[in-house]
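First comes one chain, alone, set out as C-alpha cells in the form predicted alone.
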Amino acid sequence: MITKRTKSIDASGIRKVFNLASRMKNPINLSIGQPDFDVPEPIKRKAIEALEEGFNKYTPTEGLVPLREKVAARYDFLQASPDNVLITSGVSGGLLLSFLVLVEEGDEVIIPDPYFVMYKHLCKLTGGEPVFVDTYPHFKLTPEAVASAITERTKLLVMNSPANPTGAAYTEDEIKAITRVAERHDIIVLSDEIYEGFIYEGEHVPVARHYDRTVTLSGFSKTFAMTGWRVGYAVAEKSIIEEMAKVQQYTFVCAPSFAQHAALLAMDHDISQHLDRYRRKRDAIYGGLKGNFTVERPRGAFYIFPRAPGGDGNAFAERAIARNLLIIPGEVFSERKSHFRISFAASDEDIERGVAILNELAKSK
C-alpha cells in the first residue's frame, strides 16, 4: 500500500528526540535546534498588525512583491531582481522544491558528511543517489574531495555554512576553490545558509557571490526565531525560481501571508545582542568539553559536535538520556556513528548543568 519511495526514508531523529522531550519531566534540552529566545516584539506586532487589516488570505505564489524586493536587494552582486526570488514555506519548503526541480532518478547528489538530516531523504525521495564526502575530523569539504567525488552522473552539490550539526563555516578562500571546481563541472551548488545570522568570527559568505549556478536558500526562523512562521526564500537564475514556483503552486501554495508582512519588517531588525549572547554560549559550550571531549570550535550557527567517548554516539546519547540530559546521537546526521550533537540554543544554567553531566559522563565511561 504505501510506496517505495516513502519506506527508502527514515522518520526524522531529530523529532524523536523532540518528542521524547515533551514526555520528560523537566529534561536538560540540549537537543532542539531553536533559538532560546522570542520572536522580537516589533515583528510580533507587525505580524499582529497584518492579521488586524485583513492580510489572511493567499498571496501571490512567488510571494509579496515588496518581500521579493528586498531580498533581491541583498543579492546586489548577482544583480538579482524580484524575478530571482520565490518565498518559501520555510527552508525546508525551499530544500523540497529544490530537490523537486533539480534532481531526476539517477542523479547524484554530492552531500558533505556530517549533513542536515533533509539532505539525504530528501535526495531520495525524488530519486536520487546521495554521494556523501566524509570531512571528519574539521567538517569542511574540500576541493580535493569535492572533485573526487564527481562522476558523470553528478547533478549537485550541497553546501551548508555555518552547518548543522557541525557548526563549521567556511571561509571565502574556502568557498572560492570549492565553487571553481563545481564551475568546471557545470554543476549546480545549493547552498544551505539559513545560519547566516550565527556567524561568531568575520563574516558570512554567500556562496552565490562566487558562483552564479547556485540556489540559494536562507530565511527568517533561525535569525529572528520563526521558526513556527515558516518563511523562507530561494535565489537562484530565473529559470530555476520559475520551475519551483510552479511545483509551489501545488504543494505548499504560497508562505503564510502575515509572516511575509513580519519578515519584511524582519530584514531591517538587529539582532546583535543576541549574537553577542550566543558567542558566550558558544565559547562557554566549547571551553567545557574540550579537556574530556575531542571537539571542533565552531564558529556559526549554534551547534557543537563532540566525538562521544568510545566512539559510540549512540550508547552516549542514552547514557545522558538516562541522567535527563537530551542531546541527539551523530548517526541521525552522519554515515558514522562517533559524534553527537548538542544545541546550545538553550539558556546559561542548562548549559552549564548539561556540560557538567557531558563531562562526569565522559569521565566514568
Ligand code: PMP
Second form
Amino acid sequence: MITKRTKSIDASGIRKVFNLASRMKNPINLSIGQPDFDVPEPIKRKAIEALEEGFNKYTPTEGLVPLREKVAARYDFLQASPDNVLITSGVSGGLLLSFLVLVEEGDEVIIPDPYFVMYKHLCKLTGGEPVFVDTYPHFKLTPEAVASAITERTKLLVMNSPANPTGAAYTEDEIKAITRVAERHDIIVLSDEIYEGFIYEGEHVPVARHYDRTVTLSGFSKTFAMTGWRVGYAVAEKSIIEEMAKVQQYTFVCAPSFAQHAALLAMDHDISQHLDRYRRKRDAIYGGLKGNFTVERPRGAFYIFPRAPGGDGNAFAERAIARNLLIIPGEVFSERKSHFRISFAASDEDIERGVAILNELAKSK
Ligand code: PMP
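Switching forms now, from the form predicted alone to the form predicted together with the ligand, please provide the structure.
Complete assembly follows, chain above in first position.
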C-alpha cells in the first residue's frame, strides 16, 4: 500500500528521541532547534495588523513583490531581481522544491556529514543517491574531499553554513576554494543559510557571492524566532526559480500571507542584542565542556557537537536522559554515532545545569 519512496525514509532515530522526551518530566532540554526568545514585538504587531487589514488570502505563488524585491536587494552581488527570488514555506519548503527540481533518479548529491536530517531524506525521496563526505573532526568540507567525491553522476553539492548540528561556519577563503571545485565540474551548490543571522565572529559569507550557480535558501524561522510562521526564500538563476515556482503552485501554493507581510518588516529588524546573548551562551557551553570533551568551538548557529566519551553517542545520550537531560545522539545527523548534539538555545540556568551533568557523566564512565 505504501510507496517505496516514503518507505525509504527512516525517521526512527529522531522519533526515538521525541518518545523519550515525552516521557521525561520537566527535562533540562538542550535539544531544541529554535531560539529561546519570542518573535520581536514590532514583527508580531505587523502580522496582527496584516490579518486585520484583510491580508488573509492567497498571495502570488512567487510571494509578495515587495518582499521579493527586498530579498533581491540583499543579493545585489548577483544583480538579483525579484525574478531570482521565490518566497517559500520555510526553508523546508525551499529544500523540497529544490530537490524536486534539481535531482533526478540516480543523481548523486554530495552531503557533508554531519548533516541536517532533511538533506538525506529529501535526496532519497526524489530518487537521488546521497554521497556523504565525512567532515569529522572539524566539520568542514575541504576542496580535496569534495573533488574526490565527485563522479559523472554528481548533480548537487549541499552546503550549510553556519551548520546544524555542528555550528561550523566557513570562511570566505574556504568558500572560494570549495566553489572553485564545483565550478570546474559544473555542479550546482545548494546552500542552506538559515542560520546566517547567528554568527559570533566575523561575517556570514553567502556562498553565492563566490559562485553564481548556487541555489541559496534562507529565511526567517531562526533569525526572528518565527519557526511556526513558515516563511523562507530561495535565490537562484531565473530558470530554476521558475521551475520551483511551478512546483510550489501545485504543492504549497504560497507562503502564509500575513507572515510574508511581517517578514518584510523583519528584514529591517536588528537582533544584535540576542546575538550577544547567544555568543555568551556559546562561550559558556564551550568553556564548560572543553576540559572533559573533545569539542569544536562553534562559530555560528546554536548547536555544539561534542564527541561522546567512549565514542558511543547513543549510549551517552541515554545516560544523560536518565539524568533528566535531553540531548540528541549524533547518529540522527550522521553516518557515525560517535558524537551528540547540544542546542544552546536554552536558558543560562539550563545550560549551567546541563554542563554540570555532562561533566559528571564524562568523569564517571
Ligand atoms: N535547514 C536547517 C539546517 C535547519 O536546521 C532547519 C530547521 N531545523 C531548516 C532548514 C528548516 O527551517 P524552516 O523552519 O524554515 O523550514
